[in-house]
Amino acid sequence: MTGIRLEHLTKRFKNQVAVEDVSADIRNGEFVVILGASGSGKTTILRMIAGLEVQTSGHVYIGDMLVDDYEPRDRNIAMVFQTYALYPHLSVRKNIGFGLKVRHVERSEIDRRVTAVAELLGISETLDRRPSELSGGQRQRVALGRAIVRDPEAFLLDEPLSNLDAKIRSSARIELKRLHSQLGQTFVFVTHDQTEAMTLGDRLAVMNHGRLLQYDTPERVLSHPTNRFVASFVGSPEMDFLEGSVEPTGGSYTFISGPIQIPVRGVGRPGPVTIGLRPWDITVHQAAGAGSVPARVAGVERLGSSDQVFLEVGPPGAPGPGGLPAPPLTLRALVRSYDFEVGNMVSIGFDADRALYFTADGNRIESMSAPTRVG
């Protein structure tokens, strides 16, 4: 069991940079999550550790061994791939053992290393057919078992879910997090699935254009965002987001958009600013309360344990160059009540408590250098 750590990791494919200046400590036994949309350096940052991709500039340290001038082979690290690479005309027993075979261990040995793996990833049952003949799930864990059965330093996994059905992989992922827990080793796992990143890493790196983001639990990624864009693709449904402004009122702040007006918590400083909210922090009601914005039900989908509504909110905006007028703001919040339909008319509400604020710029704001009060 070992850690890894990354230092200002840096790769360019000609003109195009595909990571810039990455950096961080992955600790002993410690399932992280690289999470990012496509092209956004995830996965070639799993390369760079695993030595299938060579650094422009940077180093990559597993234990407190540097190892950028090692071989793949040299490293220890078992990777698994999205598409699971096995031998078709192999059985699963010479698919798991196939990297003992070539590093020449007695068969006895391959044997007993096999039969464990077999009995912890529950495919003993297998062993003897072939990939052909396995479900996806089946077919996940023989590739788990191939990388298990090595004894490596570290675990690499690179979206070793995303081609299971949607119920397969909500039990993988509690599979994987079980197994994780047995073998007390570090794994490195991308995905651009937020629910597989919140399901299974002790901290997440968020990934955009190459830059590392936010490097932190899963918790903190999800109340305290450095930026809007991290804000927006951490989270399910996704942040609303209001631009206005901060107004001072009556010897406090309020955030003034259009119709809605919050009181500010904790940033004191008049200006424009975005606020973000999330959809259940947004409460919809068929009467109209003290402090409530009116709205039209636009759309409802429902989810099973809740439904996502769409409101819309204020009249439509002004004429654009097509003579149209631009669409009245619309938010979403999440409701248990399941009451709603298209076309209702209700009030909605804020908790001002749990509201993030962003600069044009799009970073968060801590705080702010003006009091909370005016005066």
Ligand code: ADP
Given for the second form:
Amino acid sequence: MTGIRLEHLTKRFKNQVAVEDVSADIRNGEFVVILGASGSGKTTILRMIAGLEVQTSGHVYIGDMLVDDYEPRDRNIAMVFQTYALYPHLSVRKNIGFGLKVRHVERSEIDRRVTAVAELLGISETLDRRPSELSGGQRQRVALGRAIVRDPEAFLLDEPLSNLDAKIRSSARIELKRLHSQLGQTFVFVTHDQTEAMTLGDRLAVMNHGRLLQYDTPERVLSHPTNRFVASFVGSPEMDFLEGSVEPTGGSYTFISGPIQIPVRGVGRPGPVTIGLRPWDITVHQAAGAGSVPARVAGVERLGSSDQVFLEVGPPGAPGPGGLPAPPLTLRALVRSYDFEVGNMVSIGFDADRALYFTADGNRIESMSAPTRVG
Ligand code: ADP
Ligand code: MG
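Form predicted alone done; form predicted together with adenosine-5'-diphosphate now:
Full assembly next; the chain just shown is listed first.
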């Protein structure tokens, strides 16, 4: 078992940049999740670590070893593909043992290891079946088993849960996490699913268009996103954004956006700014209160344990260019299930301490919440 270091990794296909200047340190035994939309370069990073793709520039280290010139088989890294890539005509036993057979491991040793891995994964009773006779979850375990049996330095997993039904995906996540702690090995796991990323990762690497935007714990990525892209990509339901400006109000500063006023903690910089609020940091009350912001419930999505409500804030907009009213500002909030119905007139409040501030070009402003006295 060992860590992995990526140094200024770049990959271009003809004139398309798939991965751009990605540097990251993956610690020994860590579970790192690479999170990004389709096409953001996740698979290409895994393939460069495995040696299946040669980088255009930059370096890959496995442990202390620079492996840029190593063939895939000499890197001792196991990759589990999205499609599992099982051999359909071979039994589960032979599928799991295949990599050992081609390495000329002794037959009795292969048997011993395959049996142990099947037990670890709870698929002992499937050993004599073929992949077509297995459920999706069992196939996914066979693919994992094939990787584990080789006892690699690290595991690269490319969206291994994405072909599973939503119902078993949650238990598959728990299984995978348990497996990771049992094996104690380095896992690099790729997904486009932020729930998967948040639940599995010790650290997340958030990618967009080939760039690594943030590399931090799930908690930090959620509470301190480096920019607006990360803020809206991570967290469910998605973050609300309010365009407005910070204005001096007496001895302090206030963020103002139409009817919404949110006190700015610490020193404010007057000027235009975007505020980001998580839907669970917006409170909704049945009746309008003095000084509160009126809103209308325009939509309700029942999520089971809670509801996501869409709120039209403030009075209908002033006439726009065509004489029609401008669309009202719509926010989403997470509330207790069945508390509100479409058409309810409500009032809303904001947890000002939890507001994030962004510049016009989307970078998060740290100093807004700095504990500096307004003077
Ligand atoms: P992800 O796994 O995040 O969906 P990929 O790493 O597969 O993204 O791809 C990143 C970008 O590189 C995409 O735009 C994709 O079209 C491009 N790409 C990947 N592999 C190749 C290839 N072999 N030839 C040309 N373009 C490729
Ligand atoms: Mg991919």
